[in-house]
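What follows is one chain in structure tokens, specifically the form predicted on its own.
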Amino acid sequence: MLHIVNKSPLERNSLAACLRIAGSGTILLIEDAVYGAIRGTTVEAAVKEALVRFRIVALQPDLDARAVADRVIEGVGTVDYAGFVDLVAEHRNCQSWL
């Protein structure tokens, strides 16, 4: 399953729900949920924890529009837009964490 969360998880539980109830898959970070996926934040620890389970990959142009694109945290991928359509074709379900 493609998990997409698009809240900042410095805001927002939707991330820490996400990391806790899904099973396993792959997790895309869209607009302010990018944070989550750089390096100083709180939720560093759990998204590392969480690469264990999860494939996890941020979306380049909201990484780069927040110029956090230099502070990834290692195994967290990215993708662009085509990267992101590809990531919605791989998988038969998708699931929206708001």
Contents of the next structure:
Amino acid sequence: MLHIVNKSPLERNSLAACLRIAGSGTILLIEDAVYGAIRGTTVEAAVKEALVRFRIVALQPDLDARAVADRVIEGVGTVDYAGFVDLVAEHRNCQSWL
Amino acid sequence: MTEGTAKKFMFVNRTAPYGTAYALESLEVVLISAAFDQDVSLVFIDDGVFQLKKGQQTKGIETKNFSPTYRALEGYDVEKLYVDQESLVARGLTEADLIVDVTVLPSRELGALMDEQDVVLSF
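Moving from the form predicted on its own to the form predicted in complex with the partner chain:
Next comes the full complex, this chain leading.
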């Protein structure tokens, strides 16, 4: 299953809820959720730990817009908009953690 | 007669009832999907569990109290209501505080149910 998160994990619990409920799959971080993909935050440890069970990717244009593309956590991938579409097509279903 | 085309729809509710319109909107879509004989389940996570709190009195905020609708869902063959145990506990609630009978599940079991769905809609 593809899990899409679009809220900053430093402000909202969407990513935390996703990590608690979901057991495996792919997590795509978009919009303000890309702050969860970077080093040095209070959620970095949780994200690194989640890499064991999930494939985690962040949307490159959102990283670029926020000037944080140079500090993506090792193991977290990036995709462009076409890659976003591919992810949706690759998975049987998806859940948006609003 | 529509069994062959029924899909598994899950409605994920993560917001409290009156601060935003999400809870009411979710209920409306739930009833629509039920009318189309789909296999519908509802999940309540995080503040979504407050939607099911017994004893809501909305006269003072001049808003429609839609909580009795959860009790009517059975009449539309919507009987799969799941609540995240951790979310309940975190809010000082127990099953006895809820307006309807639900199945309380550990988080990961809810996740496994979510994986099985054809369509997942978030509110």
